[in-house]
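Only one chain is shown below, in structure tokens, and it's the form predicted on its own.
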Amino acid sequence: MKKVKVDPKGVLTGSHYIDGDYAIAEGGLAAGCRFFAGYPITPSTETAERFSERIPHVGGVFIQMEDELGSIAAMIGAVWGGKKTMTVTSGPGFSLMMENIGLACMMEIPLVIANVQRGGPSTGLPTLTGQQDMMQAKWGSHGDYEIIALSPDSPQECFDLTIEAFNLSETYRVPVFVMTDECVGHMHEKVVIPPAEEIEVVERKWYEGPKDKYLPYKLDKDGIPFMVKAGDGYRFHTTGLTRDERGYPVINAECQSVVVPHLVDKIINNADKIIMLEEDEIDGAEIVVISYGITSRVAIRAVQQARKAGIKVGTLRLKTVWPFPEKRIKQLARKIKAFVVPEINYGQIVLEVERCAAGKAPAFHVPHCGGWVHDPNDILKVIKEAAK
């Protein structure tokens, strides 16, 4: 059995041959999760059974609950109770999810939720890949709120993504999700994970001020509050409701007018901050192909392609998905003849795109329903359709 090397804080180092799945339990890990909570779901459960194995030999716990609602359930507690908590999901179990994901929202908990998508809807394709739950990320919840998707292309940004997610989380207070897919979760490639001191961790924002002053949600001057662990002799209360800065509800539209823009205004006056955005040929395009996950690596060989027949095409992947880079989609809109976004569903990135573009590009869709990647062939051909 090959040897591998594990830091003093057990985490593994070096290069390795996994699968997306299994770097997305290592992310975690070095990200500083020590709770997990989730109920097995294909093909999501591989990111589960690692962490079964691996969170021990880190002090941590991993505990399979009933279902999934009780999974954020769990991750709510231990949050509050001072650690570092994820899940992993797919599809239905995502829905299932949401109610508490709305309350992790409006009790600004910080975790991580990684979906490995799969074709649907309802029971769907479990084994094969799909891109159909991205706006249901942003909106499956009800109520107004702001959430941070990030979409890994490889096994190597899964572990990547899932530390980033970890640190935004923490930073702004926020539910992040690792949307991923079932191509990228069972793609196995190397990854290389550095020594844990080359890790960049953003610690949870303690309070440290007197104990009877605290108040759970007054905004420090970053507009973030602090965090207190239950059970160190805070005095504190948190709910799903419309609350003051004490915590304790108060059921009326003047408070509803500053809880709600604030959870939103901490992501969207911080996007540009946040948005990961990674581009090539942009300058001088004359249409930018805009895609993620997957169907960026398949997207490669239509642009190639393309440039061959004598096109000016550029590429514009998302790392980050939400908050969505309008200001990017903008300035380019003005500048190019059309947009292409192919991805694996029936519509939903496009129709951010068409919002964005507002007239000034034409958006063309490539879509496909799920159960495999697209034929590159399919992208050539809306491409030079674009093109004309």
Contents of the next structure:
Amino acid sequence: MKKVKVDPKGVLTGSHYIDGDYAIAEGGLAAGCRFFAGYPITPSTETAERFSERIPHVGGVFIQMEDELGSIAAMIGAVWGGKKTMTVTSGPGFSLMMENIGLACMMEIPLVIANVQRGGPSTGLPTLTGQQDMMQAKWGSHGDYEIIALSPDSPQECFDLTIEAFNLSETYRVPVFVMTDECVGHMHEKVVIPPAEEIEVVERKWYEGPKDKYLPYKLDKDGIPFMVKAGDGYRFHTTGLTRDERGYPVINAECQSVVVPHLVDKIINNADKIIMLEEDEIDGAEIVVISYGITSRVAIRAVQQARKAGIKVGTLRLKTVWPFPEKRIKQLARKIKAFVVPEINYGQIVLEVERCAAGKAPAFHVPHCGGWVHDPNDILKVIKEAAK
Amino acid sequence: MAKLKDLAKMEDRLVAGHGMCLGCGIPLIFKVVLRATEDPLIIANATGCLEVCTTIFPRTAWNVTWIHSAFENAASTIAGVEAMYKALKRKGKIPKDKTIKFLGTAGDGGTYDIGLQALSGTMERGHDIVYLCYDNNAYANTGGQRSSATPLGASASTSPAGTQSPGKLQWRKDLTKILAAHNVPYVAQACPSRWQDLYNKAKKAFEIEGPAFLNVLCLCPTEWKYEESKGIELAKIAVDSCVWPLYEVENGKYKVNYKPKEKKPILEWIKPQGRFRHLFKEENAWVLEEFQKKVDEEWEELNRLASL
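Could you switch over to the form predicted together with its partner chain, since the one displayed so far is the form predicted on its own?
In what comes next, the whole complex appears, and the chain from above leads the way.
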């Protein structure tokens, strides 16, 4: 992994009072994204609008496509053209992207998709918040593969984690999702953008060997294949079909048994390096509240009240949701009485907590169907029940 | 010929109480079009201004059977409804002589862009439906992003005009001609400023057997940025400048329904609209020239097709 300084043209150094959607656009520009293909969808459109306004000043391409299928397909094309690319969407658009997300995983395309989640299913609550696409982020496209998903809880983190998303996508040649929500997307807060010389980004893993020896899917020592730019004189093949090292289709079980484990293992085996968690007062806690995105900020109030009532509550915030912090949950499950998992859906990440806790500690869910954030009292009630 | 007095007496199928913007062209269009048939009517409506503004729970402004589809597939949805009714007729569950009309509708976002595939398939399969696109030149429901119907040089939120750009750089997609190329029985372009023409076309579209397509220019003071009360005047200029010519293609034969006595310059269309304001800067003069040139070329081509 080669780290380089960013192109200062994309970095809007200073303190800004902007919303999460704008911060995602700024994060992308700062990370060196110079290709954005998007399609308007509430509540994420502001990111596309910001990008369209900023990109002529930075240099690069903004294209509004005819739909979300077009957006992600154009991104895949642009990556083979050598660019860092991103898009932004919400539930229905995310659903439309799923087939091409699978293609990007199969082709091992580094790209970033921000999903400013709204209430679903279907058109659902276009203007109101939700955290209901968390499982879709992991399982939405068909077949076995792994992706990375991050979940910012503030406009500042929208900026920071979008840069991180680019770094992870380049490191592991994989689509990375910034799974935020309408509340964070539309929340205005101070966002500090550091000077360009303080931002380091991961450079694409360019192949530098002889032109006739390039194999697009031959794994390097770190398990990640090299990339080239189409048009630079390399003759290679890439496809959505199961393929060999040369990228040519090989349709049989033997090849599949190499490709699929690679797509999964390159993420799972590096989970410790990828996963970012934020923990508070977790030592000696009897209850651990696990949350992500806007819900982690709502949960703070409930946690404070529970602590006042004498309950030992720790918090664990998932900045990385996928890959899931399996190991950490297993460790905690042995020590604590129970997990409490508030999230703005009818039960998604709580299932992962339950799976990892494997019966050692129960996971109490605090559901919310979307449209608004939890009432902290509802979370407090469940913390109290779990502590009984 | 329909008289306004008689039409006014007909029951509204899109009733008052919707939440559309002051001066919006959508109700103008639908109040005329829905009067063009007295048969039972089923509407499939994609996500967009019309859908959002007419159905804020628990209210509805619809007096007909109405289905909301996803953004991209109003045409497929109405095709499914039509196919089902055909099957019910075949099985004798609906009398064979009962006429039911089917209307699919969306704005230009849901028709020109994301909905084009569904519309094309529906036309090709020959469903006996009418599809109406209310073309307000933008993704107005989500705050005015550019669509492929947005005119050259218009400033939209994802094609903003500024020091680096004169607004949208592409000429609009000619959807009416694309639909005509499907060789369906009836395709027409209309405008609410000439309600009689719009009514006639809607009537023809409903009565003709097989798929019919109507592309109707839809006023949008919010995104076009003009004074709301001047909408119909502006729509008249769209037609008189040949920016939006009124024509129909019936069984492959082009017919221009209205030829302005004196073709107005496009400047009259452009000047009142805030979305074109920046075009009067010196560096953007080429856009106005290009605009006029393209409108002239298209008008000439249309007349050539009509003369065949």
